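Next up is one chain by itself, shown in structure tokens, the form predicted alone.
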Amino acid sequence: MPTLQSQYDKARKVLPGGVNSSVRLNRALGTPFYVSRARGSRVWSIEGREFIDMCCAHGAALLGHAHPAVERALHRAVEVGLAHSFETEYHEELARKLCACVPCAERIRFCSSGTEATLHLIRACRAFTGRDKIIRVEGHFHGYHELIYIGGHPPASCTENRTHPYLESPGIPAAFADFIIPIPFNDVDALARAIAEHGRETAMVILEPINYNSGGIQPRPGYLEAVRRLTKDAGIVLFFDEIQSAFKKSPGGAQHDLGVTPDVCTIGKAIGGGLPLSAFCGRADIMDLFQPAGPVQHSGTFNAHLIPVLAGLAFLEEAAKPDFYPRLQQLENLFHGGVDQIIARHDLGMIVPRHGARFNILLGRRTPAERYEDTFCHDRAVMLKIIKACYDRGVYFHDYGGGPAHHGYSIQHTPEDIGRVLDVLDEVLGQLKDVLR
């Protein structure tokens, strides 16, 4: 039987770093987590060990693994003939149903990944406004392409991000940073100053309405409303990146949950039922700029492949069931009620922000974070110890470089699963309480 290490040794001979996505190296294990099969709330390693999955494909597996509705959709795709590069009635049906769910969505286009979704929608926003600059919020994540992988997550040592936006990867030309204006989250005055200085050159303000990618930071009361007002007054497109937040608490995403409607948004992760499907949507006058309705290009042989489109319809059918979100809410209440008790009982210096079926673990704080730099207290080394100790006890949390990353559960998790996870966390955090105070 192969081991994680032996498989990793083989993979590194043919794959850069042994992986196909950089964050698949789980540093708490020293290797990627190699899975032999997955079903429901469980995954099995190639070593034959069973785990409760608290990663859930980074939020994409909201239905859990091998959900029967998705399996039926896959069989249906085979019956149709795996048709791709064609439009079908299913594409229109999925688009129509999503437009009925998402408040800002009057038109929608499909692609495979969140990175693709933001890239194409940024192009449309620039074409719509005739402007080039982007106001983006520190700590928020919008994909790995050169247009926006700048200024989002500078290291603590980078003190000049707001005057010289930080390039987040080698290979990004420095000139791309000229189009990026980073601002802190939850700071209305900072946004107002940025608009006053750069508004006539700015195409959009882009942000996560819930900042899952830096500790689960929530917007202050009134913040998003102010962002909506300021952008509208300046003729700037308001762009919500809901790749992560879509469907986690309601069918309408965070814009529905929080009551603020942007001009455009991206949605992804969960909508494919575990298959690669993302989308970008928004006002008709912006979206109709895409060819053939308008001049902006967006094409791709595998855009809206039939398999994920049918899986997306299966996901929406499940999410529309009257018990779907009440069941997720039950799991949310059970998990977070238990976590709060564990933190209080051991007097731990940590918080577990949450919104719907995703949550974060942020070490080193007892009060909510409000902006990116508030997460610099997070102890990455201790987080890796927590992940490894949970792994040793049959609970899988993923490592995103040891930072305050997001985790979650699916509709196929049971109260018994959550109870087991809480027991493991109680034991692990209790053993580490001296370094968590």
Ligand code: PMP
The other form holds:
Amino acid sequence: MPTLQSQYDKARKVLPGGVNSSVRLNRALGTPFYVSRARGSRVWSIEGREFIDMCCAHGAALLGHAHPAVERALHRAVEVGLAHSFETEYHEELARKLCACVPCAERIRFCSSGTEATLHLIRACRAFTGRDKIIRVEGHFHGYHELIYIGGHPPASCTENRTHPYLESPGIPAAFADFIIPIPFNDVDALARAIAEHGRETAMVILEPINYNSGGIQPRPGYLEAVRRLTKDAGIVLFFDEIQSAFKKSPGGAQHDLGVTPDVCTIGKAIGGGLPLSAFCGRADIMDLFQPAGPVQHSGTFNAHLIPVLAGLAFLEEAAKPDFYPRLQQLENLFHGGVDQIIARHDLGMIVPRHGARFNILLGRRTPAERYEDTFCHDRAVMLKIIKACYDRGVYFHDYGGGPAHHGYSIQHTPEDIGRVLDVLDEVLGQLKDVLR
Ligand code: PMP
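Let's compare: the form predicted alone is above, so bring in the form predicted together with this ligand.
Time for the whole complex; same chain goes first.
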């Protein structure tokens, strides 16, 4: 039987770093987590060990693994003949149903990943305003392309000098940073200053309404309302990136739950039922700029492939069942009630922010973080120890370089699964309590 290490050794000879996505190297294990099978709330490693999955495909597997409704959709796609690069009635049905759920969505287009979705929508926002600059928020993540993989996660030394946005990967031309204006989260004055200085050249303000990608930071009361007002007054498009938050707590996403409607948004991950599907949507006057309705290009051989489209319809059908969100809420109550007790019992300096089926583990704090810099207290080495100790006990938390990452569960997780995860966390965190104070 192969081991993680033997598979890693083989894979590294043909795949850079042994993986197809940089974050798949799990530093807590020293190898990627190579999986042979997945079903419901469980994944099996190639070593034959069974785990409760608390990664859930980074939030894409809200239906869990191999959900029967998704399996039926896959068979249906084969029956229809895997018609792709054509439109079908299913595309219109999925579009119509999503527009009915998401408050800002008057029109919608589909693609495969979150990275693609932000790329195409940024182009439309620029075309709509005739402006090029982007105000973005530190700690927020919007995909890996050159247009926006800048200024998101600067190291501590760089946050003081916001006029020179941090390039997040070698190979991104420094000239792209000329278009990016980074601001801190939850700081209305900083946004007002950025708009006063750059507003006439700024196409959009882009942010995660809930900042999953830096420790689950919630917007302060009134912050999103102020962002809405300031962008509207300046003729700047307000762009919510809901790739992560869409459908986690309700079908309307964070914009519905928090009561602030952007001009446009991206949605993704969960909507494909585990298959690669993402979307961008918004006001008709912006979205109708896309060809052939308007002049802006968005095209692709595999756009809205029939398999993910049918899986997306299956996902919506499941999410529309009356017990879907109550069941997720029950798991949320169980998990967070238990975690709060563990934190109190061992007197730990950590917080576990939540939004629906996703949560973050942020070490080194006892009060909510309000901005990206507040997450610098997080001890990555200790996080790796926690992830490894949970792994040894059959609970899989993914490692994102030890950062204050997001984790979660699915509709197929049971209260017993959550109970087992809590028992493991109690034991592991109890053993590490001296370093977690
Ligand atoms: N935006 C947000 C808010 C995300 O969380 C992610 C993925 N973590 C992306 C964009 C990029 O999505 P993808 O990995 O599908 O390209």
